[in-house]
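A lone chain, given as structure tokens: the form predicted on its own.
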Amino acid sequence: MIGSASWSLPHVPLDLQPTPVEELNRLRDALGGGPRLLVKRDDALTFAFGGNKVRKMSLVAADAIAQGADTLITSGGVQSNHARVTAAAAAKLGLPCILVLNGTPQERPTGNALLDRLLGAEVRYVADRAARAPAVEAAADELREQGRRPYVIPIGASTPLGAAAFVHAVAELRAQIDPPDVIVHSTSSGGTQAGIVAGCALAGMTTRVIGISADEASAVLERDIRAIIDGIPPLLGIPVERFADLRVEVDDRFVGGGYGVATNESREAIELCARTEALFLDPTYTAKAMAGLIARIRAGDFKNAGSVLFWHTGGQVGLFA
């Protein structure tokens, strides 16, 4: 039931176990003090190098099986964490997988591209983000014409169903620690933030949730996140009104040159976390989120907060891209 750490929706286990919550005392000291710093280690999930996409895939894959799917199809960038987890779930379930990725094929695959190949996914390359959706639909139509049953997973599995996995994750967190005053995390396609915001509301937590954008403008992401939140209540059998006035907060000041483009602040975050806590961040998502957290601590934005939790959404494979 919601409010405990037990599942309330059909799911594929994917070796999910509660991820640890750890203190970041040396990082806190390096920043000159401030609130108690904690990290929720979803990078430590054991399935397919972990990350937030594993939680989402546990529910989405169960839905694919329930619908009799025989192939998983999704899209992303060449180094997409979501594509890697989709390919891994397909391999675990014995299903074919088609990945539509924008970018250029690597002569020698690295990072997630290497893992996609090892997992046996069929990769179809397109020129840019705009070309992904048509190529996904073309792949699905092609399979349907063959009498097969493809299951298309949107970018990041950022659907109400995928987000519901983070409603469960918040219940997991609540069973581990008292509610933090602030949660900071990376946000991009919006599903993780939608689930955390909804999960905090259902758990009766007044925690402030701040998503640090990896790419989109805050207004765009806030709109998308609200739309995902609105789709969660029917899945959980609760009134839509429960989420009517939820605050969605996105900070887009740390995007820099765009998606996947490192900044001086993100490079500092990667090195500082590695050298103080042996905590590895990825250059696309968590490094920019940590850069946002560091900047806010240095600016005194959290001076009235007793505790700030960084939700590590994984992606460290990107360090080897």
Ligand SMILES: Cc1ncc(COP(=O)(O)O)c(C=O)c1O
Second form
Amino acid sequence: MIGSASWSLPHVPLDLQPTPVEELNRLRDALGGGPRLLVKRDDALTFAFGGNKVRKMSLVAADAIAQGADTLITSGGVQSNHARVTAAAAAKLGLPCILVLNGTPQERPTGNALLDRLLGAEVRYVADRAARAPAVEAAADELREQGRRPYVIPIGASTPLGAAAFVHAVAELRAQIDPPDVIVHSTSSGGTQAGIVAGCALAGMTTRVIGISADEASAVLERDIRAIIDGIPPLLGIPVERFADLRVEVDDRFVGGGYGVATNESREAIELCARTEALFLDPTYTAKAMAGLIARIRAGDFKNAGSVLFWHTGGQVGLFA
Ligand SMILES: Cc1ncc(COP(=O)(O)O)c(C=O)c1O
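For comparison with the form predicted on its own, produce the structure of the form predicted together with the ligand.
Up next: the whole complex, starting with the chain shown before.
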């Protein structure tokens, strides 16, 4: 079980240690000053190359076990971090795993695709994003017909339960440092941001949370995140009104040519963080989030902020894709 005195949820212990919070002084200097810059190192979670999906999986996998599941099924792109973490959790729990991935099989798998194979997941390829849901349903039906008990994990584990892991993560952060004025992080299926926003509210923090979109338009993602937030209170046994009126802020100006397509700003972010801090960002998510943070610092957006925290959500395996 994890949680504070006021709530707790069944938990598979994948995220064993609090992740470090570090200063980014050399990056701050390279940007010509600005607010105190901090990073929360969820890229340093020890399980299966870490990242935000490990936190979510610790709760979601516990639910799968509680429901008597004998197979985990999920979907994503060929280089999905979430798929890799699902395959890793399945391996650790001794369960088979089916991944429905859109894209084409690589002759020599790289990055997450290589890890999926090493982890023993069965990978079923589909042509595009639209083909994923029917293929997942077909796989689940197939197993049920054999008398098995599949557990389907939605894209990115961005359910209220997955998001609740970030409510806990904010409590972890609060125990480490005073509340930062701003948190900036990558957002895509929305669960991470939903949990961080809800977690800040629960911890009584007035921190501004800015999600930098990896693909979706701000309006769409903000609506999705609100819906996830609305599902969290019943899990924590708190009144739904507790999370009414929370501000959800998504910035979609750094998507560029689309999901996974590099921009000049994302390339600069990767090199600058590596060269100033030996901090590795991934091309699809964290590089674009950092590009957004850098642009805002240069534009003086945070000149009244005392401290800005970049929540590193992992994905560095993508550098080797
Ligand atoms: C490395 C990384 N960062 C950020 C995200 C975005 O998190 P979420 O899907 O919870 O919005 C993802 C997954 O989509 C990811 O793999």
